[in-house]
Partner chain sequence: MSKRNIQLEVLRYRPEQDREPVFQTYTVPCEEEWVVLDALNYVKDEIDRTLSYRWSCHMFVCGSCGFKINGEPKLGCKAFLRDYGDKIRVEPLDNFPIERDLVVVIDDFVDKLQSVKPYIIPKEEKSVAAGEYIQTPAQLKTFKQYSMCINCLLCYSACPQYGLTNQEFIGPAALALAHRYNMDSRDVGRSAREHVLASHEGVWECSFVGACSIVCPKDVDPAGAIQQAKFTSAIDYLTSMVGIGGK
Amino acid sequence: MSARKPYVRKMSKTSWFLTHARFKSYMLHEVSSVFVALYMWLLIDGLFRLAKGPEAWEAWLSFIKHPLVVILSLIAFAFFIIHTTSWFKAVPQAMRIQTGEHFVDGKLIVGGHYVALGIFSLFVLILAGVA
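Chain above, on its own, the form predicted alone: structure?
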């Protein structure tokens, strides 16, 4: 048996993710998913209220017009942007497209996703009568 002690790196159990930018980015992505899930729950609740009738729908509409809900929705929107951009950055590693003997540049794949997002967003705005 050896008398040497192995090196054990000291790491905090609560703030390990603050030691490296990549960890911070990962944790920000994970936190953003909580806000995305909560906002999706709000929208699904709206669908159930719509199915219950006009009174329930009007109550839900008045709820989402409350200033606190509007502020939380804006915060959720910021986290949606963070969540979307972090997923788009991960796409070239998950979806490698090969043309001949070469792979398509990751920037083209990410750019294509942003173009598709823009077209879909414009389509939704046209359907909503905003654009």
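Numbering follows the first chain given and starts at 1. Here the structure is a predicted model, which is why all the values come from computation and not from measurement. Basically, rigid core = biggest C-alpha set you can superpose within 1.5 Å across the two forms. First, how it differs from the form predicted in complex with its partner chain.
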The other form holds:
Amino acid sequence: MSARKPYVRKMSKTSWFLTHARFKSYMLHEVSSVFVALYMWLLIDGLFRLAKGPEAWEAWLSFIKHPLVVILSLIAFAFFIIHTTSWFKAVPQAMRIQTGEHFVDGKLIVGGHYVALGIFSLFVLILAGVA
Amino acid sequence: MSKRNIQLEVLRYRPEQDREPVFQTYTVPCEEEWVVLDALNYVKDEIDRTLSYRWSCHMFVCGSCGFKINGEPKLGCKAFLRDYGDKIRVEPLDNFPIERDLVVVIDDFVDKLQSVKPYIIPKEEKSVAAGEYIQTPAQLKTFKQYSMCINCLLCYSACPQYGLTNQEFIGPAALALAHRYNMDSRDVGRSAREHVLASHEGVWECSFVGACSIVCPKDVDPAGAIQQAKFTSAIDYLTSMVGIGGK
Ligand code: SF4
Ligand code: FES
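The structure above corresponds to the form predicted alone; please provide the structure of the form predicted in complex with its partner chain.
Entire complex below, previous chain first.
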């Protein structure tokens, strides 16, 4: 008979992410996507209202100007920043650009993403007449 | 040379007497330049010969001395005591069954490693007389980082997906190695590895926590390899849909 009796440690399915700071920040990133999705949904809803006609559009505009919605939007914006920065940080791992015997420096790739984000944001702000 | 007394808390499991693992503390007079493995060796040589753990090279090459040190997967021979306080906790790697003390059962990993065919599958076998398979430095560079793995399993210990799926997930090192061969210009085995790599337990089980790459002592970046493999696997899928096969 074998004297072996391997001991299996159980991992909690519900609280594993509390066991390490690394997992908590991973979870924060995952949760932030919910806020990003909700805000997208709000914007898409706005598009539909716009298509419906001036009245629906005005109602939507006053809805998003409601103090409660403004506060929720600010919270969503904070999560947006978390989501964006954590994704951008990880991009060089997923996207390696090789030129000859070298890889393009990860910092350049991340920097490129921020520049692109800046240009797009500026473009949207100009379109919206804010900048 | 200055000596320092370190309280080494070691998780012990002796299957013939313990129902579950228990901590045992050893007071170890350590030299300042020691690593955690030296402290364990001191225990084994001078204090308690029954303590079990794996090691071999003492120079981060063999990959056998992986432990969880103060909650972090580390190589015992690369964890310098000067980076720790006077109390150090050493446990077996997470996500593997404990065989005895710090020794874990790694059979599951060995099976997974074999399943990804971690060797070059050439287009056609050449005889030795026909010469070597030529590769440029740039082609070597493409996969070299992923070939540095020493199978230490720190990445599996750090990976929550491997634990949460009860070892179903193929896991970081094996997938990184599959990617390494797929990226090798001398290899044509991508389709032979695809059923493992692109399976549900393969790259798609990875949610990019990224812990594997942080703990890897050889900078292999298995998380990066897996994300890139997701990309190629998706492309392969799309091209096979429209009937133009890949490699
Ligand atoms: S990928 Fe890194 S952490 Fe994982 S087994 Fe290989 S060397 Fe160890
Ligand atoms: S003893 Fe070989 S890697 Fe640590």
